[in-house]
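Below, in structure tokens: the form predicted on its own, a single chain.
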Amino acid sequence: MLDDRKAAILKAIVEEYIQTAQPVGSMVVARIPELSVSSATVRNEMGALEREGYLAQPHTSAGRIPTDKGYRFFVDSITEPGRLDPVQSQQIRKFFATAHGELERMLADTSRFLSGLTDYAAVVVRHSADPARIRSVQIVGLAPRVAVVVAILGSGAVDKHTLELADEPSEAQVAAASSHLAAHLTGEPVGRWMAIPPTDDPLVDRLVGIANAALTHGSGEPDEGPQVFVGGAARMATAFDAVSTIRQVLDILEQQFVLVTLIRDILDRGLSVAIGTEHGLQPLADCSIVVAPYEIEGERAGTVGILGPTRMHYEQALAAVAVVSKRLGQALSEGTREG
């Protein structure tokens, strides 16, 4: 923990560096009225903060810049998101008042809008849709060694598979297998393997196993992965000085699986902000990511986030992401009820 004076000096340096993108010297900090300390005292405290890993000195005799640890202390000291200015608030109200259309279009439009609002790249992720669940399932004998398993899904779709049998079960055994299968699969997601306990009839168990495997591996339901919508990727070209960094960031933004995994990991760790090397992805070592989930009808449906340099306006970024994610969830919930 830092004492009050070191914390105040660190906060002042972070805020100044965010504004100017220039290393901050002791004279600049000493001129801040609220601190009421001499430049010599500031230099001593800056040296201590550097030794403790909160600041770095890019060049000899230059001022200091925050490290990831310094930014983390700054972000953790933010007790609540900053306030959006009236113009931004009006822009958000206007956007969601007029944003309509199919889901994919709305998510893509939201990513572009959030990027324009913050001047960072924005990402909107739609989580994988829950697989359809089995409403009812039945095995029907067609011929002595041929049967069919039919599953009615919660989505209304029908999943049907022909079963070729090595043995010839009786009608009673087919009925028993059908009843046993239904008892363990009804209400479960289609396409997911479920371990079904055996009965006291090996032939019934074989029939159940064949039907279970057919429903697991032959499901007609598409495996719909997360959808990712990226807005404002070109804004990264103005956020960094190094061309190599820009290329690496743009490359990551094109890799949807990497983005989804990264955002999921941030949320799983209970974070709303991941700074620099915290997210463990070297190409994004100079970036911070701010994320917030959005909900539809009270259920988490996806994530809204922005990606920008570690020299980010964190209070405004947190506020923008929080408000947009909330308004997006409300708009989609209203669309669901209307539909």
Contents of the next structure:
There are 2 protein chains.
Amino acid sequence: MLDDRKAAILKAIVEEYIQTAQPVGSMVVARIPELSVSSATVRNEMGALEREGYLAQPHTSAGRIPTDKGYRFFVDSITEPGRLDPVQSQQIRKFFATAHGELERMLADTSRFLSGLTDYAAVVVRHSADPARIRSVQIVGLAPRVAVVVAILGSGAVDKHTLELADEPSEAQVAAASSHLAAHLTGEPVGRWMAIPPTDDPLVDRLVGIANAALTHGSGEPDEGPQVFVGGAARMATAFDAVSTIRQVLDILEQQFVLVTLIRDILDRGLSVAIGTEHGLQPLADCSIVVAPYEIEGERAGTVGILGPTRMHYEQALAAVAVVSKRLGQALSEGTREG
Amino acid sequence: MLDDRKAAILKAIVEEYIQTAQPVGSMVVARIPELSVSSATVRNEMGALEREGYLAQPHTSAGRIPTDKGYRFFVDSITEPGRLDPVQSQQIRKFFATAHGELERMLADTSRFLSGLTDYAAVVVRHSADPARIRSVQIVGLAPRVAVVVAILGSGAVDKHTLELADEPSEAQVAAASSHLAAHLTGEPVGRWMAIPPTDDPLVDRLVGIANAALTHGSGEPDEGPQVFVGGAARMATAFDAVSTIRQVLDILEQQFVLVTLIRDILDRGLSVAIGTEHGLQPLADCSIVVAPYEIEGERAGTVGILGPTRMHYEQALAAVAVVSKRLGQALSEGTREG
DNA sequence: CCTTGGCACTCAACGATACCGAGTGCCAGC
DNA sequence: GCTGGCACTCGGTATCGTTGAGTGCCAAGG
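Would you generate the structure of this protein in the form predicted together with the DNA, following the form predicted on its own above?
Every chain and every other molecule in the complex is listed next, the one we just looked at coming first.
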């Protein structure tokens, strides 16, 4: 597609522009040692690259700026995993050594951490596309008319619902309902309606029905769709200088549904980076997104990602997202105890 | 302190400035019908108001801008509750009619709603200053080495922790531990360490100890300090035009601890509004905060508030925050079932 | 004594103008 | 095909009036 020299020039321009945020002129490119050509030659090549859509010129007599296509070429040419500098690796190690606690807090912390690490906004999605299966379920009476149904899910999460009863079941009836429920729900995905055959005790059936309904339609997390944690949105205020752009980007970051759709879209297309207008969202035309799914015990459990300007530092971003998603998965696979 | 005319002039200037965001000149003030004086008189009074610290001048030959002290006078002069316009009342009614679900989701939704209602950033804090008391507690065995301790709190919230055991207690032992724990913890505030006397079965004691520890130091919400929900932070990008200000304010909004401290501070001082530098936070020097606590069943359970520029629309803000906090409290008092 | 019209003064905002220089495109020569 | 040279472009910055909103002060009038 591009001969070696064009590729080298394009790469140099992208790198320079990412660093300086200024249009890159031919002289700067000609100065880099790998290329021993004059600026005039570079100018010719730059003209060609512009005609092919890799570069753009803000106006005549300005340097060149990479287009989305230019960034795309650059990103695709990053083949080796990309090194994190030791300081960052150290930070990551430290974070995951000390991080602990409840899943949701962990995800929120991770989003903040990743944002600090990369200096872009970070997003962590916990998706529930594949609903966790119920590993164990139990009804517990707590007071004459109050009971709890507690389900432990395959993901290690605990789904619990308090039940208010019209009846006052005996302990035996609660126990019967509990085991009847367990017999029919264990192994099933949570949040899906499961028909449960009646027993010979209508009171037990009512109790089972209430518990089953709570697990199905209950307001516990699992069936409320994916959860989104955004960290470091404030950094977008530094990444752009047009207030309107900042506003638009922040708006998107608050629309969790949009974020989730966007990220799923990117993953569905088999990408790990979406640049500028590659994703459809017009307000994010100046943004790139780097994502990586994380896995808990081999199952995709969510995604981590960062959102930055198209002129983001892609190697670092890719490396950081990759490492953090891996480590997050590991950390969550260990600490499956606490839901 | 201020004679009637000065007060009227000050009020007019504040209102005008809130609307236009432009320094207010003497002629504009002289035009208002209540005051039938010439602009020259207004100028004299404005000079006096400036000397007394209520007004400031960006530069000679510009109009006047209210100082924090000026806003404070204005806010303190708002005595009657302040009317919400019918559209907003309608919105509020509708929101609380349809809002439902889990406490945390409800609070998050409320923060988003309040932000939309006022067009400022909104904050909802769920504080746990007065830890809820345990109404009922129970240990449930789920698997040979896995048990759950479930505590229902006075607030209606459910605190549950999964326990991983070294032993394999019998059902009777679990039941014994459960009732022993219940006997000593019921009525106590959660999250505080309670000594529990030993029984004659060391295995039961170990189980009780683990459960007790989980409830005390466990990672469940109640002892993790207050939770903060921020909605509509993006709106701060419209409220200010200096990018650095936006950045600073967004930063604060992400520091939950700072927010909570700030809000508690304001409430502790018996205020419902903090203007500009009245709160200590330098980055928020251009912001005002309007807060109101909400109550669940008569107990203070948290705070709702909004954060906007010092030139915010105070009457509306005060009214909106007051009404939303009240309605939120009512809504949560009804739906105490689901934790 | 307070109010008011008048007047000189101030100063940010705006527009016009000129200038600078980084960067380009093109061309002729090596 | 590469390179040095050169004319050209045009955004950015600085300079300089000009404008006008707004003030402070004063002297006259109720």
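Numbering follows the first chain given and starts at 1. Treat the numbers as computed from the prediction; the structure is a model and nothing was measured. By rigid core we mean the largest C-alpha set that fits within 1.5 Å across both forms.
Asker: Superposed on the rigid core, does the Cα of residue 109 end up 2 angstroms or more away between the two forms?
Answerer: Comparing forms between the two forms, the residue 109 CA shifts below 2 Å.
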